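Next up: a single chain in structure tokens, the form predicted on its own.
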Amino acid sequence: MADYDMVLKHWGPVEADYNTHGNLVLTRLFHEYPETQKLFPKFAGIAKGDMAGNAALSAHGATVLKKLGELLKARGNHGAILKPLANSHATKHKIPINNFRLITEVIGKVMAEKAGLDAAGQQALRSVMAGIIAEIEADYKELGFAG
């Protein structure tokens, strides 16, 4: 619980502007890990210099962060939220499990810069996400997705 609380203590600025923070997260993800951009077919053709102003990228980033907010606020009681997400990411989107680790690191960096998440908070985010990612991975295996 302490890890969830530590991250949630800094969630307010993210929640106050999901679009801006979502764009920052996806733009940085695609810059730092260019191979991830191919996993998002509707963003595959966007040039790096055009990402910051892309409304669709902002909207999708907002969706990602809203879902993360739901997971954080559930404080571990997130099975009903996580199962459909794991299912869609395995069967429809085909997102390899390591990409959840990559985006976790990017979210931690963005929250450090924009929401004051310190080193301990970033570690708390990694810890919370490690548990969530392990559950996603278990769901992937159950679905027969090697992800």
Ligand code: CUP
Second form
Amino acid sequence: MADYDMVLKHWGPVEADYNTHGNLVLTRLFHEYPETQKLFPKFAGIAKGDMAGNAALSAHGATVLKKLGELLKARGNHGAILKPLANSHATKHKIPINNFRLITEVIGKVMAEKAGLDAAGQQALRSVMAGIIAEIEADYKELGFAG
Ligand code: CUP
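Next, give the form predicted in complex with this ligand, keeping in mind that what was shown is the form predicted on its own.
Starting with the chain above, the whole complex follows.
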């Protein structure tokens, strides 16, 4: 089965509740990799213990997972989705490329626990994201953002 489909097979529980899963992803990202919390100024001041109930965190987590869902469902035909995302992350949010690798690992863990993504599925997610991240990186270079 193609990598996209291996991940999409477990996407149902995620898209049934983007807010809850999105909060879990960002809360875990900020706990496991505290430096990532500083990337988004509106999240920098949230105390670790307040993250689970933070509506802004849930909302942004939902945005991230919805984007990932769109990318997965496009099965590689995602130029029109990814380009503006890469551009805004280079020029507006200034998110260094490694953060996409970190969030990929966290999404894999959350999906393992909440959506039954097994080891092969996590590997499929890594491989899908490696391709996406390489495209973001190429775009960053074009834009002159070191990333
Ligand atoms: O939109 C947004 O916000 C993003 C999303 C995405 C992109 C690309 C791919 C997939 C998804 N984000 Cu936000 C991202 C990120 C964050 O938040 C954090 C960290 C890392 C990354």
